[in-house]
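The chain below stands alone and is given as C-alpha cells, in the form predicted on its own.
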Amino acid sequence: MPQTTDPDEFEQIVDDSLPCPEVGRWAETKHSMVALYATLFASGIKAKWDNRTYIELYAGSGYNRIEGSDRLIAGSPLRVLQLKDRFNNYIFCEKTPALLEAMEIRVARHAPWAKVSHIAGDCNSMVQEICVAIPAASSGYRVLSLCFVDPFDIGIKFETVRVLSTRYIDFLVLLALYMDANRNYSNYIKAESAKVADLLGMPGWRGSWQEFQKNNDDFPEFLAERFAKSMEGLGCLPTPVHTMKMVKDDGNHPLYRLALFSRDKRAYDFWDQVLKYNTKQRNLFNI
C-alpha cells in the first residue's frame, strides 16, 4: 500500500463482498480529520518517542459504504495505516465478530507489514486487554499512544478512558451529543438510567444539570463541558467546547462533536491545524 501524508488520499478500494456498514456522507469529514491529526501526531513526535501506538476502540470493518450509493470509502484505521510516518503498533477493538474479521482481512491486504492487535469485544469490557497490548514503557523506552474513540452513541464509559489514561495517551473522542444524547434525553434523564453517569464518570450529574439550566438549557453543551471537566481530572489540559469540531448531516442538523484531549499543549497546536484545514476544505467544496 502506498504511504502518503495526505489524509484524503487512499488507493482505490473495491467491493470484496465482506461486511461494509453504511454511513452518511459526513463520515468522510471525521475520517479525514482523524487521519490528518494522526499524520501530524506521528510525524511531530517521532524524534522524541521510541514507540508510537495507534488505538481505535470502535474500529468497524475498515470499509464503509456511503449511504444511498455504491461508493466505498476507507475508514480511519486503514487511512492511518497508510501514513508515511508509520506508528509502531496498532490496536483495533471491535465487538461485532463479522466486522472484526473483515477488518483483519483488509488490514492484511492493505498493510501486511503492520503490527496489529485485533481485540474482539466491547471496549468497556476489554480495556485491560487493550492496556496489555500497548507496549510497556520504561526509563529507556518512551511510549506515546493516540486513541480514537468512535462510538455510535454515548456508550463509551468514562471508566474505560480513565483506565487507559494510566498510560500516556492522547484521546480523540466522538461525543454523540446530538444524534444520541439529545434525541434520547427523555430516557437518559430518568433516575433509572445510568448512561450519562457512565459517560461522564459522574453519578450526581443530574444536580449539576439542574444548576446549568439556570443559565443555559442546551443539554449537549452541558455534556460537552462536563466531559471536558472529567478529562481535566485525568490531567488533560482544558478543552473549551468551541474547539470541539461540530459535524452536521446533509440537512445541516448537528450530529456530534469531535474533541481532542491531551496533557500536552503541542497536541492542541496540531488540532488547531486540523480545524483550519477542515474549514478550508469545506469552503473550497461548499460543504
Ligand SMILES: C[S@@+](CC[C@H](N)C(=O)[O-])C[C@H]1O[C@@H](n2cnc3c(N)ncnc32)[C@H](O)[C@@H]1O
Contents of the next structure:
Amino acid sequence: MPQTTDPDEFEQIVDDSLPCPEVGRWAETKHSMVALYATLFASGIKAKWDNRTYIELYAGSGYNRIEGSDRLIAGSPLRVLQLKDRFNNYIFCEKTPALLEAMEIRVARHAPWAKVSHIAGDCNSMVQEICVAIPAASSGYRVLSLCFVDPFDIGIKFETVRVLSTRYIDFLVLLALYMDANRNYSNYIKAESAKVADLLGMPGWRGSWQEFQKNNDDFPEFLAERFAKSMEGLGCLPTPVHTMKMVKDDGNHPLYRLALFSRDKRAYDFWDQVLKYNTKQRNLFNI
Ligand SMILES: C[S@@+](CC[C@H](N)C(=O)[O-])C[C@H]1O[C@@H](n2cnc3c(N)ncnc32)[C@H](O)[C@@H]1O
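Can you give me the structure for the form predicted in complex with the named molecule, which would complement the form predicted on its own we have just seen?
Full complex below, order starting with the chain above.
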C-alpha cells in the first residue's frame, strides 16, 4: 500500500467478495477527520514519545460500500494504516467475527508491515485484553496512544474508557447523540434502562437531567456536556460542546458529534486544525 502524507488520499479499493458493510456518504467526513487527526498526532509527537499506538474500538471490516452505489471506500483502520507517519502498533477490536476476519485479510494485503493486534469481541468486555496489547511503558520507553471509538449507538461504556485511560491515551469519540440517544429517548429514560448511566458512568444521571431541563431540554446537548464532564474526571481538559464536530446526513439531519478528549493542550491544537480543515473542505465542495 503506498504511504501518503495526504489523509484524504487512498488507493482504489476493489471488491474482494469479503464482507463490506454499507455506510452513508457522511462516513467519509468521519474517516477524513480521523485520518487527519491521526496524521497530526503521529507526526507531531514522534520526537517526544518512543511508541505511538493506534487503537480502534468498533473497527469494522476494513472496507465499506457507500449506500446506494457501487463505490467502495477504506474504513478508518485502513485509512490510518496508510499514513506516512506510521504508528508503532495498531489494535483493532471488532465484535462480529466475520468482519474481523475480513479486516485481518485486508490489513495483511494493504499493510503487511504493520504490527496489529486484532481483538475479537465486545470492546466493553475485552478492555483488559486491549490494555495488554498496548506496549508496556517504562521510564526509558514512553508510550502514547490514540483511541478512536466509533460505535453505531451510545453503547460505549464510560468504565471501558476509564480503564483504558489508566494508560496515556487521547480519545476521539463518536457520540451517537442523535442517531441513537435522541431517537431512543423514550426507552433510555425508563428506570430499567442502564444505557445512559453506562455511557456517562453516572448512575444518578436522571436527577442531573431534570436539573438541566430547567434551562434547556436538549437531550443530546445534556449528554455531550455530561460526557465531557466525566472525561474531565479522568484528567482530560474541559471540552466545550462547540468543539465536538456535528456530522449530519444528506438531508441535513444531525447524526452524531465527533469529540476529542485529552490531558494535553497540544492535542486540542491538532483538533482545531482538523476542524478548520474540515470546514474549508466543506466550503470548497459546497457540502
Ligand atoms: C460504525 S461501524 C465502524 C466501522 C469502522 N470504524 C470504520 O469507520 O471503518 C461499527 C462497528 O462496530 C462493531 N461493533 C458493534 N458493537 C461492538 C462492540 N460492543 N465492540 C466491538 N465492536 C462492536 C460493529 O460490528 C461494526 O462493525
